[in-house]
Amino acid sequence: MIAIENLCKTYDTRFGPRTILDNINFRLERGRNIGILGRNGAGKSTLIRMLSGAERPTSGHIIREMSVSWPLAFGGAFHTHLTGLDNLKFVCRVYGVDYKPLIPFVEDFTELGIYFREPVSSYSMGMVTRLAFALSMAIEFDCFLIDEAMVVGDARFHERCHVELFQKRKDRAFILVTHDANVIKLYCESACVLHKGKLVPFASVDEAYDFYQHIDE
């Protein structure tokens, strides 16, 4: 189970404090999934970073009773002076996993070729994202955090991501945040809408979709 209780996030700006997330709550059980819809700037990525532990809330609590991934395809924590292989070793040490059996999968999935053993500072953004997604799949988690920024690369790579995440790991929990309602309808069994700092739950994905479509009309 993963749950957030009375979660708030406020940033200081030159115009004063700005509250992005205002006393939100939700709970996700093992093996279930939820989609969170929100316009650009609604706080979706902020919420995902806090769920992963990369950012702390201003107030409230996050309860994690299952292993939770970092945001999929997030490469911001890479050591850019290290190679892709060295970053794989580092991540595996953090999670207590033997990196050696994972090398063939990561090499094949990323299709980085010789660049797998070159510094990440020489990678394009697409190459960094491929490496980040591959490492996310190499380390097994109970719950995956999926940011809409995951959708990168050509159609073939996109399909490989779909197979690894939504087919091979369909028994895992996941939280998907996006501004694309069609993605939520395709992958999620329940949905909320993040609007004006509040997380609004709905009984069905269709109800969430209808509400989202009429925001700011």
Given for the second form:
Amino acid sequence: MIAIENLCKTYDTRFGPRTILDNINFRLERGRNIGILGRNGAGKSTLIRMLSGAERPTSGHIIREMSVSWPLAFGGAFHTHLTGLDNLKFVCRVYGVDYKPLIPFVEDFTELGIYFREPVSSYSMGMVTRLAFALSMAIEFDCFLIDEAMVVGDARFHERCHVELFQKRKDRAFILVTHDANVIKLYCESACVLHKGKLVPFASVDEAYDFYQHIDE
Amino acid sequence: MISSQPSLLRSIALQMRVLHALLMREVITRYGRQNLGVLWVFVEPMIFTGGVTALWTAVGMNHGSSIPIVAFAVTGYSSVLLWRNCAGLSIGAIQSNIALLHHRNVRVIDVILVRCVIEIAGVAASFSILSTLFIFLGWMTYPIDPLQVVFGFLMLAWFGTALALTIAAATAFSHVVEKLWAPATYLLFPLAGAAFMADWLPPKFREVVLWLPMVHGVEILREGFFGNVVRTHYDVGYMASICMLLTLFGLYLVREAGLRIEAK
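Since the one above is the form predicted alone, can you give the form predicted in complex with the partner chain too?
The complete assembly is shown below, putting the previous chain first.
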């Protein structure tokens, strides 16, 4: 279970404090999933940072009773001087997992070839994303955090991600944030809309979808 | 169900794991795999200390004392590098590792501590290697009380770490800290006890200089090295109290910094 209770997040600006997340509540049980829809700037990424623990809430609590991943396919934590293999080792050490058995999977999924042992600075964007996704899959979590905007790639990459995440790991919980209502309809069993700092819950994905279509202003 | 109750042992194990992971990462990213690689950890301070030793010997710096100049330079420079590098290199620790905070086990304190560990290990290695080499060459004598040398070194390392926690965390509050640190080290350096013994100073001035905790550390270390040949002035209680206060203040700042960090 992961639960957010009365979470607020405020950032200081030169024009005074700005509240991005305003008294947010939700709860997700093991094995379930939820989609969170929001327009640009609605606070989706901020919410992800709260959930991953990279930033602390201004007030309120996050209760984690299952292991929660770092944002899926997040490549920002790569050091460009390190090779793909170094980055795999690092992540494995942080989570206390032996990296050696994981090398074949990561090599196979990323299709990096010799570049797996070259510095990340020599990678293309696509290579970085594939490596980031493979590392996310290398460590097992009860709940995955997915920021849809981070998982960019061609159709084949999406297909392979889909297999790894939604087929091989369909027993896991996930929280998916996106601006794309169709993605939520495709993957999620429940949905909320993040709008003006509030998280609005809905009884069904369809209702969330309809509401979201009408907040275009 | 995994127990969510963190036992102390499990927390320590986790802490060690994260520090190990960061250590391996930091060493490779900082020194790379080319040429000397990891050896730079101690080659760098060794060049620094060795260079100053050579310089001081060449100009025959006369400090009116019976201490051999080589030993004087090695003990002095190692002491300075200890606190200066810990604090100096930890300044960028938060900014350059901010993305790692997405891994929930990695916390602000880890990225600062790991830089201190590397610096302390590097200076310790360079200090031991240079001392051994110079003793072997006959330019330096064996320390009178090695344990006291170690004690002085550890006190300076403690001070360096506490200073690093404070300064690195303070950068999360204001970038002015980074700007002020460079001039501060230049101003502190001549007063920090590397280039003099407290005993050589006029008593009034000595009193002022002994407000600086690192001077006590250098004096302890040198007394261990030279024994009764030198007259030393230090107060372990004073230095320990300052280190303790600075550690607590640093830990407090680190926690506060963790709350206000914006991890993009």
